[in-house]
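Encoded as structure tokens, the following chain is the form predicted alone, with no partner shown.
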Amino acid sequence: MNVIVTGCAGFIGSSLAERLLQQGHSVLGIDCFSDFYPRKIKEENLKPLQDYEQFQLVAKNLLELDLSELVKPTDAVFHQAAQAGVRSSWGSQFEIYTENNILATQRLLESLVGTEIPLIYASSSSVYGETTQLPMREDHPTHPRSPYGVSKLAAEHLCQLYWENYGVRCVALRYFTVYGPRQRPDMAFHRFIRAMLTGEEIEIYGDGEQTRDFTFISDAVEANLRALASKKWGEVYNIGGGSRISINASIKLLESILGKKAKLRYKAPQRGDVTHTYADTHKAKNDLGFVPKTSLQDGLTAEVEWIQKVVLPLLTQ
């Protein structure tokens, strides 16, 4: 296949693009290299991809491209590009989220009108917001607690509208806290591991008893491939790793893996953070055959090794 991966220099995008290349597909990667975190980390993510002749990079914002022309030779689009970050989506920054998460998705969907090219959209568990209905199921109410969550849900609704009105083939995957090698520097496990390796303090927002359903990167990648193969257009799926744990307990696990004691400082909860996430993945299992395979212990060990071998040397250059 000829496929497009948007956000191809990011955490999930680069991992997905690499898997597609390994399977023999040709990948057109699009990434605007936003300044949300250091460009050199994204360039490091791209290095394995650039070893393949079948990989081509377009370093531009989706809003700057003639997407109708770009998608013509394409068999599928994996739309991973987004402005990330719950806490930074408030105030004047929201304009970036409306452009990169909502408008860019609408332009991409518009370019697929009249084609049979499917789009797999990377949504988020943030669409659910604060809820006592656990585990979270796809038909539960969606009340995002942050502008970021609003932008992801809006784009999800756009996918549904283009499917219902124009027959654009879409599937939305609601990721639950993806982690592993190449994880963004702002995400919890990345911050925790780096701090513990360098002897720095870890800031915990809230009492640390909040829980997250963590999903290893290879499982998230597998979900994308299964979503495309399933052809269940117009559907939404939770993609969770089945590794729900509190922040305090996850730090204890990291202490065991690293053989080091964490230095902790507890701070007030942040706007937009939810207390618990917990994915009901029965629908993804039944429709896609999706079953997460990586334990939290193994996944964290892999992320620790990546940060030790890649991130720390890179950031000291």
Ligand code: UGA
Contents of the next structure:
Amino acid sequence: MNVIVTGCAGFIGSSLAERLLQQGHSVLGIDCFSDFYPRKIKEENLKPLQDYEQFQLVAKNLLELDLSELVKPTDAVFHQAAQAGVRSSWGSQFEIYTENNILATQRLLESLVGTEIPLIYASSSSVYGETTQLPMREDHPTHPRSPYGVSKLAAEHLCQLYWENYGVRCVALRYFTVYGPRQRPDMAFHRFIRAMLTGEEIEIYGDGEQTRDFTFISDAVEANLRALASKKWGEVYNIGGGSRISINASIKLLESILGKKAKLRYKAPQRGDVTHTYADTHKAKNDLGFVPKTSLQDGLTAEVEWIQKVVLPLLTQ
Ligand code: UGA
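Swap state to the form predicted together with the ligand from the form predicted alone:
Below is the whole assembly, all chains and molecules, this chain first.
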């Protein structure tokens, strides 16, 4: 296949592109290298992809491209590009979220009208918002609690609209806090591991009893491949790792993996954060055969290794 991976220099995009290349597919990667985190981390993510002749990079924002031309020779689009970050989506920053998450998705969908090219859209558990209805099921109400969640939900609705009105073949995957090697530097585990390795304090937002259904990166990648193969157009799926744990308990686990105590500082809860996420993944299991495989212990061990081997040396360069 010839596939497009948007956001191919990012955490999930680069991991997915690498798996596709390993399987022998040709990948056209698009990434605008937004300044949300250091470019050298994204360049590091790209290195293994650049070993493949079948990898081509377009270093541009989706909004600057003639997408109808770009998608012509393509068999599928994995749309991972987004302005990420739940807590940073307030204030003047929201403009970036509307452009990169909503408008860019709409342009991509427009370019697929009249084609049979499927689009797998990276949605988010943040579309559910604060709820006591746990585990979260795809047909539960959506009340995002952050502007980021609003933008991800808006784009999910656009996918649905383009499927219903124009037959654009879309599937939306609601990821639940993905972690593992290449995780973004703003995310909890990346920050916690780095702080513990360098002897700095970990900041915990709120009382640390909030929970997340953490999902290991290779399970999220697998979900994308299964979503394409299953052809359940117009559907939405929870992609959760089955590793729900509180932030306090996750730090205990990291202490046992690293064999050292963490220094903790509790701070006020952050606007936009929900208290709990917990994925009901029955639908993904039934329709896609998706079953998460990696335990939190193994996944965190892999992330620790990556931070030690790749991130820390990169940051001291
Ligand atoms: C993550 C991603 O950042 C979103 O892009 C994604 O859409 C979302 O998951 C999702 O899957 O729905 P989040 O759950 O906030 O969002 O992920 P983390 O940054 O790893 O935070 C997890 C928890 O740790 C949150 O409760 C947060 O408040 C807490 N945290 C984070 C801290 O206590 N301290 C920190 O330094 C960072």
